[in-house]
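Below sits a lone chain in structure tokens, taken as the form predicted alone.
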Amino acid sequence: MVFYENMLALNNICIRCAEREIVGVFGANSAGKSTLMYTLSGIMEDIRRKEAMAGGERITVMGRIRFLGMDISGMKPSRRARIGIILCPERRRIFKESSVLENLRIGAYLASPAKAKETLDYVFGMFPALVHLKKRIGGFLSGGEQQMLAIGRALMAQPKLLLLDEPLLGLSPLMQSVLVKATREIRDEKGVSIIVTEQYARPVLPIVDYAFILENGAAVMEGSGEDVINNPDVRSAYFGI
């Protein structure tokens, strides 16, 4: 559970993601998707501590988070990153004053030189559009190019669990299909477990192994991707059928 002052942002959610699995978390704005991702990545702990020191909004985090058999509930986000939990945040958050190549190299701070080069080659192979943009400043990229860069930067950090927070937000259907295909390839080729949140489930549901529907901070439905996509309530709310 996560409380902002007296507002319940996450309510008794139990999310599971197995090895080499894609888990989708879907819900409308303010359903709790980004709060969930911040909590899993540990950023919520940093926000909570800074708010407490500044005398600002009181944030309460309750419950347990387990990863690879460890209880990581109180672990700092930097330590979570070192054990393989990497967040690709909503709205990209790239370094806009740095070039594409610099952004990717910054992401490789946890990797050995050999592993960084191997992953860099993989990123350019998966997103060939970035090859011709290596020297371009991040702030001059299109939204789709920035999202490819953000995912590539996250991969450079060598994730075991990749958290993708609304990666398709504001992108064209063509770019959405490119990123959905890349998400599946990352799971299949790199063996990375992935939790992806989205407001619009239609592009992502076909590739998820398991899905959760959030409303007002609570999971109101869950099941395999196939079960959820065939549920008439989901089809009505998210597919307009």
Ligand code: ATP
Second form
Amino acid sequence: MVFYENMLALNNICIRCAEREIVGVFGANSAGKSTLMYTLSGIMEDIRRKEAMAGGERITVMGRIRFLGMDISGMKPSRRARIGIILCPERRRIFKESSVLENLRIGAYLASPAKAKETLDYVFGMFPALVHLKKRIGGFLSGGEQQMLAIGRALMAQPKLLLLDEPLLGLSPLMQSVLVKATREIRDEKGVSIIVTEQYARPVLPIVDYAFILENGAAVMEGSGEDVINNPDVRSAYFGI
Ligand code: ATP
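Now that we've seen the form predicted alone, could you pull up the form predicted together with the named molecule?
Next comes the full complex, and the chain you just saw is listed first.
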């Protein structure tokens, strides 16, 4: 559970993601998707501490998070990154003043030089559009290019669990399909487990093994991609059919 002051933002939620699985978490604006991603990546711990030190908002996080058999609740986000939990945040948050190559190199701070080189080649192979943009400053990239860069940067950190927070937000259907295909490839080729949030389930649902529907911070439904798409309430609320 996560409270912002007395506001319950995540309520009694139980999400699991097996190794090499893609799990989708779908919900409308303010359903709690980013709160969930911040909580899993540990950034919520940093936000909570900073707010407490500054005498600001009182944030309460309750419950347990387990990763590869370890209890990581309360673990700092930097340590979670070191054990393989990497967040690709909502609205990309690339380093806007740095070039594409610099953004990717910054992402590799946890990797050996050999791994960094190998992953850099992998990222450029997966997103050839970035090859010619190596020297381009991040802030001058289109939304889709920024998202490719953000995913590339997250891969450079050698994730075991990749958290993708609304990667398709505001992008064209064509770019969305490039990113959905890349997400599946990352799981298939790199063996990375992935939790992906989106407002609209339709573009992502074909690649998810399991899905949760989030409403007001609670998972109101869960099941295989097929279960979710066949549920009449979900169909009308999230697919407009
Ligand atoms: P969106 O799609 O708009 O990003 P979301 O599903 O990611 O939405 P969250 O950002 O997790 O939702 O927000 C969940 C709820 O918590 C919302 O009602 C939001 O207003 C509230 N909230 C988020 N961050 C804070 C904060 N720092 N202080 C107070 N309330 C917050």
